[in-house]
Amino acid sequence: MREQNAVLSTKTQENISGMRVVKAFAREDYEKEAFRKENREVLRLNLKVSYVWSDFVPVLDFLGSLCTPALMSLGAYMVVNGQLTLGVLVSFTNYVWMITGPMRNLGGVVNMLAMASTSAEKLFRYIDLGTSIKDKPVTRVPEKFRGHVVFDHVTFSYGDGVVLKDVSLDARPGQTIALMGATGSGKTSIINLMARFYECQKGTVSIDGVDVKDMPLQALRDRIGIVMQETFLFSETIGNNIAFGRPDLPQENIEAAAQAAQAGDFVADLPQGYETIVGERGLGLSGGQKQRVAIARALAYDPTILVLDDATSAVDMETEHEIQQHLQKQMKDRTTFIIAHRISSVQKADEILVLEHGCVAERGTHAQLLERKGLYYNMYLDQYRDFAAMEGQVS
């Protein structure tokens, strides 16, 4: 019965979260049948549960109501007899009470346990699994930390499939790199090597010399600011989103970091500006905006590595200028690195890297890789071609 609880709460979360998904392929009926299904074999376990106490609580009960006229019946017998006093009587009355008063919870007992049990079963489960990535016994850190970013020789694997095959790159302080490729050539991949959110099987990633490998996971984590592809809000104020990372950042800082990131402006609209509730996920803003939040959320962390995943995929190509007007102040003295489709977002990188199939197929700037003709060539005329055919560059 709990197992199929936690299926049924999955599938209702699932619809709650997933709402206009649903009403935008007009899923409804289907859905609803599929919540019944899950509905009715929660009924259907609880009248089990109901048919199992209906046979053994009744017996246990009148086993218990049975023992007191059956005893109150031998003992009224021998102390007519003489054979026992009336005070004994009295005390074994009230053992026989304190006997099938147990016997009456026990039903109540087993139950608790075989929730108990199936409860602990995955709650065990879970904390033996625990973290695949740990700190080591020992583990040191640089001895200041500029944001210079090393793969030598890097190969990262999800089980069977390589993810990224013998990847180097050599981001020093204050550079941008730019990451580009189809979906699935390994882009983000790079982000969580580099975060250590997953390790490399081969090669080496390190910052300012030091393996990632051998650094607290605190440490390296609270230098690197990251907006992620799937932008998440909590389901608090504007103001508190943004300063996550530092809960004690001064209100200016805030506004700063969101008018960095272009996100002040449709803040002061709001009716309670920094004070304005989200909603779950962020569900209260439109894709651009929380896009632009989670990028002020990540400069007001003030990360000596700022990591930007398609940052700006939900904006329009006009804020999105405007935001990298913004960003070039930020992006002075940190290492950036920025993953996206568009050329308009990369090509003032230092230096572009293409990726294929987990391998860096190109690399070098806007300039030399356009001079190249390859796949970034490729990609440039692809999202350029109709413009340059207006001009007439491309017939």
Second form
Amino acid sequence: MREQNAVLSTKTQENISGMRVVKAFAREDYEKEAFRKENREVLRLNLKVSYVWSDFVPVLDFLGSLCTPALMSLGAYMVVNGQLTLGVLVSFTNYVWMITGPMRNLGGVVNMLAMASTSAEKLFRYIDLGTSIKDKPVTRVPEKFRGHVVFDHVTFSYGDGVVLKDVSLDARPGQTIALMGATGSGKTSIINLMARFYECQKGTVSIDGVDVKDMPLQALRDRIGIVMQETFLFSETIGNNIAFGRPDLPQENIEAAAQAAQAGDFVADLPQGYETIVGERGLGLSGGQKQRVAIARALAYDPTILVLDDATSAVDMETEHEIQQHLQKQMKDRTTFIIAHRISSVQKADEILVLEHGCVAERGTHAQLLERKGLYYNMYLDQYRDFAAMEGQVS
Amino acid sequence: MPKLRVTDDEVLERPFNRRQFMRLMQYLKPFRGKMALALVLMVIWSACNLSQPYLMSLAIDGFITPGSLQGYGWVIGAMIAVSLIGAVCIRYRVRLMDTVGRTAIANLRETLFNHIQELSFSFFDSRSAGKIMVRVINDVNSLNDLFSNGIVQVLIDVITLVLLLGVMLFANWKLTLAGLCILPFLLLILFRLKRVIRRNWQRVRNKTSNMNGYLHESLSGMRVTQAFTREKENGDTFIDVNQDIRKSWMRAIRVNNAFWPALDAVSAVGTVLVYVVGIRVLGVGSGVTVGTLLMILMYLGRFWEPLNNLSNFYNNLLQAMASVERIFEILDTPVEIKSPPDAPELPPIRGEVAFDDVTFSYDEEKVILKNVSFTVRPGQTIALVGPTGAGKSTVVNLVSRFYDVDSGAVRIDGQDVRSVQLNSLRRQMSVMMQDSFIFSGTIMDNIRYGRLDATDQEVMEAAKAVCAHDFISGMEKGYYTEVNERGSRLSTGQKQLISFARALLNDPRILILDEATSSIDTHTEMLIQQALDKLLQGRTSFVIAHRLSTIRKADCIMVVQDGRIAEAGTHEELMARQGLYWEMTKAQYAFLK
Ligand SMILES: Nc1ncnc2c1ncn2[C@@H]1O[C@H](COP(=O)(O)OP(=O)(O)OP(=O)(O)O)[C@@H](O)[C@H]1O
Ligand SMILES: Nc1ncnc2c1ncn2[C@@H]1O[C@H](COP(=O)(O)OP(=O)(O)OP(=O)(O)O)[C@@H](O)[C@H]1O
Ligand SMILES: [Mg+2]
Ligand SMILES: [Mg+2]
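Could I have the structure of this protein in the form predicted in complex with the partner chain, to go alongside the form predicted alone above?
Starting with the chain above, the whole complex follows.
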């Protein structure tokens, strides 16, 4: 019953979140029909419950009300025989009245208990899940976070199928590491391991010599700023979104971060500027604008390790270039991970890792990889060909 | 642009509004017969209920006091019979009224949901999914009491009260008046205290709804919260919100618990008055028998319930009016984007798309497109390029008529998109948006959403065309892998591929790809491109992309800047022109060097 209600909520929620797709495919009628089915099912179950009640309550009521005739029969007999005074009988009828009330309530209470215990069961199931990823009793923090990230023969799976196989990497403080590779090759998963959203099954991930599993989560994530592949903004003002990781950040730092992410200009253009409230998931902003706000959020966090997971996919190349230049200035004391598909985004990196099916297929600098004439070289050709064709036109 | 945060309060109570109430009652209209029957049943029940005290007094005065039990069995029998009839009546009434109420609720919910389906994008732009959901589920649910019990119960209570009063006055008007001396106090308690109680419960609901809003967003943004280690702050905020609820709850419950004792105390005074008047004032000789006394007291006891019900009803009504208002607000939101009633179906699209002096803005604050004009010939591939926020997505939003233009017109095959059936228009095009959306369900179902009658084979063909087949069949359950909302088991690129397959399956006459391959590697993208070249022969397509390789081969490249088409032409033409496009390309080239 409750379950079915939840289904209805979920259905509605999903329909509304996915409304753009629904409308794009003109599937309104299909959605209506699907909703109608769920709704009728809820109705059916509701009525079923209420019918059970309707059988149960009157019976209880009736049994309760039998007390009075029973009492009156026996009582009358006893009064007439002088074993009881009329007054006692009358007071008894009142007592009976007092007893039947709670008796009738008992049904409700039993029902309530049953509901509570199923709820409690669910609740405890969640509580007992525990956090699979939590601080160890004894944690260690590196003396100073400098951003030295080491993956040592890491193997990882989300549950079914290995996602990362024997991945090793060594990112020294101040370096920029680029990750490339086909869709689903495991780039995001590497980041997930670094920030310890998941834990690897084999090998170790360590930062500044300390295994991330030994570090307190708070301290670890406090030093890592991630721009996620899928932008999520809260329905809050743009300013608060940028300052999300550092709630006390002064306005000028917010603006500086926005500038660095090339978001300053468009935010300033908005009628309410930084006070503009953006909708759920950043509605009301264009794709690129959202991404830039997310980048600003990570920069405002001032992390030691900055992760840009496909963070400029919706941003034009020129803007991306400007963002990178800004970053370059600050990168000196910061380790940066860039995930991207454009050669132009990664070519300046100190090391480029090309992943294939969860393995590191190639690694090296731009120049080294070009020489290898492997996967990276092919990507380069794919993207460069266009330019090669018009060499004359642009120079 | 949205104006509300999730946690902004909503109005919880509205004064009684006759028009809205009558409008609400329309939803009960189909059930008039059932409701009448329920009413009859309840009148019978009421009569049964009221005859009990009479039978009691009859038993005492007629048999026990005189001391002869001749025929006493009949009285006992009558008592049992009356209880039985009452119970049977209750059973059927509960069934009838629950059926009526729940069905009316379900109907209302469907009406609301269906209306929401028709509403245009601008409606969803300004509201969060959570808030809309609360209307469809919670607000509608909160009318349940009103529908299932409220309306009929009011009539019954009034009838009961009248009957009760009549019987009591008839039995002994002096005692009745003595007992009812306390009525004014009682009414005062009922309606005053109840109001305070209601206000308190409303505060609780208000806080709870804030908590729900907060919870909803915190959960969707959990990833971000964890990444930015805001768990503690969020946890603290939640504790605050939760404490607010607890405090308001405790306050409410304290007032609430004062209610029954207060009522008991006052009614005890009534009881005492009846005794005093019955025994002391009127005296033994006045014909006030033990039975009568008992009967009046029992009747008096039955007086509070209907009164209490009535005051509850009144409070429920006020609360329901707030929900009703919110529901009707949505139902009254006009469907801005709809086809005229007699609009013709759009015949199979050839693929000519024309913008004729189009000006458009999302809201009054800012004009996004200014006097945009262009014509696309059937079968052409158009690439839209330009800086972020220039208005590229907006242009394609207008092609599929997700919004209506402020002035000018968008024409497909010479027909204004506003003059044809909306469904026939959108069915013939596929839009792949910037954010891919995955429904919970199997991958197969997700792709099939593009064309519901597609066979498994066709679904796989579409997946193959976008190079998704390999990774899907690599999964343990292949196409039958369950993905949850927003597809949390897939990588971002994989989600894009699935939405892409969905768009292709629809076999569109016009295909719109809004950064459809932004998260996909260049190699896969090239393979898709090749497949598309074959699949899309003779179809018009719009492509928005930032990668040069994706757009170079387009028949026409339009550079959108500041809401205008700054340049248009083929790659060669634009390069020769050495304008904006040339500069963009040059810059990109420079980065690569
Ligand atoms: N739903 C909306 N309500 C109000 N303003 C909006 C809405 N959607 C977009 N805008 C604004 O309209 C302008 C154009 O947005 P649009 O999405 O068309 O840009 P775009 O060219 O597609 O950019 P991008 O490359 O970043 O996706 C932006 O300034 C944006 O802030
Ligand atoms: N939460 C999850 N549960 C189970 N499997 C997952 C989960 N997240 C990702 N995967 C799977 O792990 C593999 C690697 O995913 P990952 O997100 O690391 O890819 P990626 O390289 O970032 O790809 P993209 O370029 O598309 O973002 C994919 O095959 C994906 O289906
Ligand atoms: Mg990824
Ligand atoms: Mg866009």
